[in-house]
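Next up: a single chain in structure tokens, the form predicted on its own.
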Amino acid sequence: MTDYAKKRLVLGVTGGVAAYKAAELTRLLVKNDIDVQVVMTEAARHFVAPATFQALSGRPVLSDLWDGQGGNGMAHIEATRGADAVLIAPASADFLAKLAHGAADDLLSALCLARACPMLVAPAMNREMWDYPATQRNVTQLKRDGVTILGPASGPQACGETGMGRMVEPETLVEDVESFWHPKLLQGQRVLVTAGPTFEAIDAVRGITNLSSGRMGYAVARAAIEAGAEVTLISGPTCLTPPAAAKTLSVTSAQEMLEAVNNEIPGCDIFISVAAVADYYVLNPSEQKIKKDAHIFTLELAPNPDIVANVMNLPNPPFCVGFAAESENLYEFAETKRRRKNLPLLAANLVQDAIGHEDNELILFDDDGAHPLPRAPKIVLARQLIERVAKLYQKGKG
């Protein structure tokens, strides 16, 4: 999150087994350059020691409404002043009831009433407690009060049962918090993103692929979600975890990716083709493993379909964004590709600067010329790209 001002978050931890996840959540938030002030309920202290959160956040943990060490003795007022949001994770059934009815009998519930910033809650409880009518009424009331509810998720629970009520995983909560803070430049738009390499089979175990990690495409999908878009991610083979809010479709070959794109493109507003699609496929792949011998082995290759060109040739194509990875003459080759495919926007980079790295440099090409983006983490570049996409998309609609 180095592309905008450092955010300050008050993290409230309530009593429940999921409190141990709040420690990992704190670590990830701090890693993402978010200033975290942890506030614990008395019940939470029975599950995780405050010293854990102090070590991870670098700040003393607040928990006592009557502790006068914080200047004027009004921690329930001062804790949220200057904060960008309050996140309660985990939020127990009891604490949801307090919030819904305005109870303020401890420090955390009092500061929630006295806050001057938005609030998000991540419920965590047994499935029966979550389904109980009173809990559902409380959640409904909190939504009416403008509170953002994150989760819960479904799965195995500490009690041995399985169902809805698990706290959303820390990695996803970090994404949710960061998304909450970003301007919703693409609110209500449907965005389709392709990412990763493709794999063209030679035989049962071998194939033609490339060195694309998929990181840039996954970052673009995440940035589009942060901007408020409904995102579908079509991904070739990668080891990455897709954004939780994206509809993700896994494919292997270029032909499978084309079919998936054709299925998802109707109703799509913006198509961003980040995937490194193989230019060729093997005409006669073997269903069995080809045995090694002393002879020269020849493959017969045929060109794969151009997915971006296919989309651009539709009667009413969406706003299309292409990607180009070149090894030389970047400006010349990228702009030539953009004009040949009639793309309103193309992002380009040198392969030697991008492959295998978690950061990158991009140059955006459009009708106004070339716009270099300095080297930065790929998520930062993805956010800058989405800002440009939103600007050009709205300009085209106007």
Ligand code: C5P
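Please read all numbers here as calculations on a predicted model, not as lab measurements. Positions refer to the first chain, counted from 1. We call the rigid core whatever largest set of C-alpha positions still superposes within 1.5 Å between the two forms. First, how it differs from the form predicted together with cytidine-5'-monophosphate (C5P).
Note on conformational change between the two forms: two rigid parts, with the smaller rotated by 15° relative to the larger (from C-alpha fits).
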Given for the second form:
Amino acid sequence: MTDYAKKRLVLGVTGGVAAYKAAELTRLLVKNDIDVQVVMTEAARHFVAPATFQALSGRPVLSDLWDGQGGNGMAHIEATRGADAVLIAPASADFLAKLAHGAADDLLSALCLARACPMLVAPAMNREMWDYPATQRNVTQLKRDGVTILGPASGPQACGETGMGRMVEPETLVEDVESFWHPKLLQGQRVLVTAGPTFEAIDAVRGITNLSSGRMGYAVARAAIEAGAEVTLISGPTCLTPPAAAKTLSVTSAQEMLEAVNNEIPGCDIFISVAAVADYYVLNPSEQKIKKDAHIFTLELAPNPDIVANVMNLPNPPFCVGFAAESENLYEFAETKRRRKNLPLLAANLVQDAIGHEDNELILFDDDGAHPLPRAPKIVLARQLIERVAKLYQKGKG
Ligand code: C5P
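Since the structure above is the form predicted on its own, I would like to see how the form predicted together with cytidine-5'-monophosphate (C5P) looks, so please show that one next.
Now the full complex is given, and it begins with the chain already shown.
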């Protein structure tokens, strides 16, 4: 499987109020294991001090074309060598104009010309500046030149007006950059992912649930988006922010999750059932909060429907992937579960490795046997899983 080496990004920050969001963007990029070199224009330094970016990226910020201190004194050439992309965020109207015309009168514009890697640009400006014909011409020219334009978004602006021109939010930009880099193994496929725990009500305030955080399912949704899929995420209760590009539906109980899956499954190519669905629900939950007394309290439980089994039993089921969390005998229990559920692919992990952790270890089981994936962040494992899904899905179709 692909070895996801650490990516290198040159982040260009230009002069606009959204420069303050570039600080958060830097933090998130670094958190996503991306090596970030920040380059600021003179105008950007009026909005945020370079020390902020230096602290967040762990590297001195580059700004001056004439500061010959580092390397061979040609930072405009050196900065992008070995980089996987240049991202300009925020990109002011002025900087778009410079890029469109090939101006190179400061370090950032010069390195954009001298780069040997792709460029992504996230414009941010007042709505009238965005609509101005010259700006629109510049954007059209940049697209023709092979530059990827991210946004802008619409909404309230720092100037007090509302409209098109807000910089795309940092979380979304990180997703966009990651998607840009990943092979489009599932381009055009519709993927449905379930994630998180379910919550089975006992009364108005209590319920039965489990320790699933939803992280693995959200990572799988994100990896499928990166691979070019159109993703619907059906999530039980979690504290996570779903990927911006996913259609996300929130549910509480297993019954609600089943209904949401049944509604979304028609036209779906791949179903990845990551959710830790509660095995039982409470018969006759109380609408009011149950008062305590001194007696033994008995709950009557009934088994929940098996969602993935329901999907597998459809006349034309999509390619289905299951998950198994076990506390012992992982290989034996997981493969038995895969065969019992008749799943072409099942990802298994030990609960003690997975629950509540940012990293995990997964073993993929399919007709070719077991494929262990070494300990890694959940997003890295999710990408490897999606690679395997794409391979088996294409094989099944071919
Ligand atoms: O049988 P077990 O719960 O261990 O199986 C786990 C797999 O089955 C997961 O993919 C999970 O999402 C799915 N599942 C389900 N509906 C249930 C229970 C589990 O879809 N009621």
